[in-house]
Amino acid sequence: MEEYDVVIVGAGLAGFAAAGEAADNNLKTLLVEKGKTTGGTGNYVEGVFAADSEIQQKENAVIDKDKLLNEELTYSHYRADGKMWQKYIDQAGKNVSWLENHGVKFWLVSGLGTGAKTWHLFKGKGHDAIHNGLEPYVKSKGVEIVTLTRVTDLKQNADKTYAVTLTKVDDKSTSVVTAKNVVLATGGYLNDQKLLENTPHQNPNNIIPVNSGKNTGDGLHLAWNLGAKQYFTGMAMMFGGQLKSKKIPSFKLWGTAIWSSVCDQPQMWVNELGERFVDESACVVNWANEGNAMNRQDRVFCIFSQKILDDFTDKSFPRSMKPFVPEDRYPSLRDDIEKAEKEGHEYLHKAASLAELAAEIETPNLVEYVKHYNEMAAKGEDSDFHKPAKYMLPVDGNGPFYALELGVGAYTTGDGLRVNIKNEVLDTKGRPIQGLYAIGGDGSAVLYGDTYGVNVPGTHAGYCVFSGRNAIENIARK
């Protein structure tokens, strides 16, 4: 049997960070990916967290680490692991430099809404960071990469090494390799509906994964079979509204004008009764809050008029989205709506009157509530949820009127296995399982309560890099 120092299960951002560190330490490494292509959900990552990177230092934008640590612990109601957060925050700036030294290019450092300026945005998103940086580097250093291959079994040998069963996706043929260490980097379980239903999510049927589609809990099941502790906190990284569509993959709708107009702009959102449930403006500046608020409803719709549609297309919308949207309007929005209508997408509803619209989407209180909403808009005062007057756009005019149905978009889960400060997987007694590590989404329960902290953006992707390097650094020290 082929013998390796490290077998890494999953070739996303975390897996490639681990592979890069393994290459730096001259460890014989096998990187296993079940998909046809590498990168996984990491291909869609915008950027990573850091508090004191060289980029921030040059911009005199270094952020107080103690305040960040306190922010994260408080935000999680102290469910997060303070020792892990402190180590992560201390090393994050060095990880940005490490990425640059491994071919990754950055665009700028940004905040998100009113959050801290910690988000180091990649040029070309995670796709370029992986495929133009980390992947060519690890290949040049001799890391073996196999695709269309699953790790279907792990057995610990008497000498504490692992027998790793590899199964080809196409012909189901198997082979076994030996590994001194195994690193689980399969991205969590957002695409496993059964696991979602058995965790503390409020409404998993309303969650729409916006990811690679491959995060089905593979690493968790492998670890559980070896006695690992299940450590669910119920954290799904929800980023707010996502258009509900069975025809178009969700990641193709994310970031489009039609999506941004109803999820980034604080328009009128109603639930299955046709009533508002939140101050939309408070949510769009923190999409974790947006996701939580929407996920408490059975159905969610954005309601708007033809006048709003025309104004957003030709004039302006109220909340600037620069630099992500270059001007304060959506030039393609009207055409996008017309195309969606022509193609018959189920998320779009259009009617000549509000009464007809209410009947179509089965929202019994919609007409009365819109009347109430328009009266509040005329007075410039939202007496229900105190949304600022500039965002109280009346849903009026002669029609037509529109309703776009939304689910709750999510990138990944942030729980599932318990790990220690070395990213070793812990058993049910809190003891490390020798030679077994979990990184990225497989081992991120240490970071969260039940909600991702958008107020410090980039932390999950940054943790993928940190945890990948952290696990391998500890392996190399053995």
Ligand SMILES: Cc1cc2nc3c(=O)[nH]c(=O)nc-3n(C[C@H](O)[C@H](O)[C@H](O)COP(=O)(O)OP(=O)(O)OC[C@H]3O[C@@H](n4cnc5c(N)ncnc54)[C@H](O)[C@@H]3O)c2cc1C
Second form
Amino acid sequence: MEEYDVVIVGAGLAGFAAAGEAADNNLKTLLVEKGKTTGGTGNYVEGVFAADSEIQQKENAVIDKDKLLNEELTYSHYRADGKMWQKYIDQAGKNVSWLENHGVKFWLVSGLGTGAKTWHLFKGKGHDAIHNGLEPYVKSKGVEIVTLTRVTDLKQNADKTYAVTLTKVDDKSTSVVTAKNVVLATGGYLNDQKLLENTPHQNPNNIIPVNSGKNTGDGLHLAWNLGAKQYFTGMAMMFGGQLKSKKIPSFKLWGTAIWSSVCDQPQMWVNELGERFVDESACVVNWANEGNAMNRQDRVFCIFSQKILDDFTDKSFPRSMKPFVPEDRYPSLRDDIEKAEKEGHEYLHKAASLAELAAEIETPNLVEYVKHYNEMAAKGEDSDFHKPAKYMLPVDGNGPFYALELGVGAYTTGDGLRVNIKNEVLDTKGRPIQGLYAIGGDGSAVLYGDTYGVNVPGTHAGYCVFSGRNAIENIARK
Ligand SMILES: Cc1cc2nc3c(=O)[nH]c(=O)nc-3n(C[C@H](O)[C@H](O)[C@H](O)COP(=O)(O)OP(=O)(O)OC[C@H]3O[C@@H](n4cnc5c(N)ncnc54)[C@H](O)[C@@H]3O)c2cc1C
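We have the form predicted alone; now please give the form predicted in complex with the named molecule.
What follows is the entire complex, opening with the chain shown before.
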């Protein structure tokens, strides 16, 4: 039976970071990927977090690390592990140099909104970082990569090595290899609806996964079967409203006038009762806020009048979207809505009157709430949520009226297993399970409370790199 120093389960961003570090340390390594292609959700990553990279130093972008640590702990309500965060923050700059030395190219260091400038953007996104950087490097150093092969079982042998069962995706044939160490890098469980429903996510049915579709919680199940602790914080990396469509993947609507007008403009959002639940303007600038507020509701609709639709198309909308939308209007919006109506997209509801619209979308308080909203708009004062007056557009006129149904997009989950400072997986008593590591999405519960902090961008992908290297450094030191 083939024996490896390390078997890495999952060839996404974290798996490749681990494989790169394993190659640097001349460990006999097998990287197993169930997909036809490698990269997983890592292919879509824009960039990684770092606080004192050479790139930042060249740009004189000085980041206060203590402030960052404090910000992340505060954002998580102190549910995050400060020790892990500190180690990660301290090593992140070196990880960017390490990536560059392993063929990964960056084009910009950026912030998100008013947040810290920590986001090191890959040239060609994660796809290029993996396929033109890390993957060729690890192959050149002899790391074995198998695709269309799923790790379906892990058993600990008497000598504490692991029997790793590999199942071919095509013909379901199996083989077993031995590993001194196993690193779980399967990217979390966003594509396992059952697991989503069994965790503390407020409304799992509202979550629309926007990822590779391959993050089915395998790493978590493999570890739990070995006695690992189930460790949930309810963290999905949410990024706000998505048009709820069964006909078309929601990400295909990103950047369209119809999507931007409901998710980027602080319009009236109502819940299943037909009542607002938030200051929409505080949400459109921070997609974790937007996602969390929406995820607390059963259903969410953005309510439009024909007048608003016409004004947004022909005249102007209130929140500038430059440079993404060059003018302060959406010239194609009316046409987009008509097209969606013709194509019968179920997210779009249209009715001649508000009462008919309320009946169609089953929101009992909508008519009454809109009346109240219009009175507040006339006074220029949102006594419910204090949305600035310039965003209080009355929903009135002759109709028709529109409701666009929204779900909450999510990129990844961030919990399920507890790891220690070495990324070893912990059992129910907090003891490490020998030779078992979890990294990336599988091992990131230590970083979060119930929310992904967006003010310090790139932290999840940066953690994939950090945790992958961290686990292997510990294996190499043994
Ligand atoms: C559009 C988009 C943009 C994003 N941008 C950013 C960003 O800029 N910054 C940031 O911090 N985060 C970002 N994220 C989140 C980021 O993509 C994830 O954090 C990251 O990809 C997680 O990496 P991973 O290695 O844990 O999982 P993945 O990259 O998904 O890799 C897991 C791999 O494991 C494989 N696998 C699963 N089960 C098995 C099994 N049993 N056997 C073998 N293989 C298996 C899967 O097929 C997959 O290839 C973004 C996500 C999306 C969707």
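C-alpha atoms forming the largest set that superposes within 1.5 Å between two forms make up the rigid core. What you see is a predicted model, and the numbers here were worked out from it, not measured in a lab. Residue numbers count along the first chain shown, from 1.
Relative to the superposed core, E72 shifts its CA atom by less than 2 Å between these two forms.
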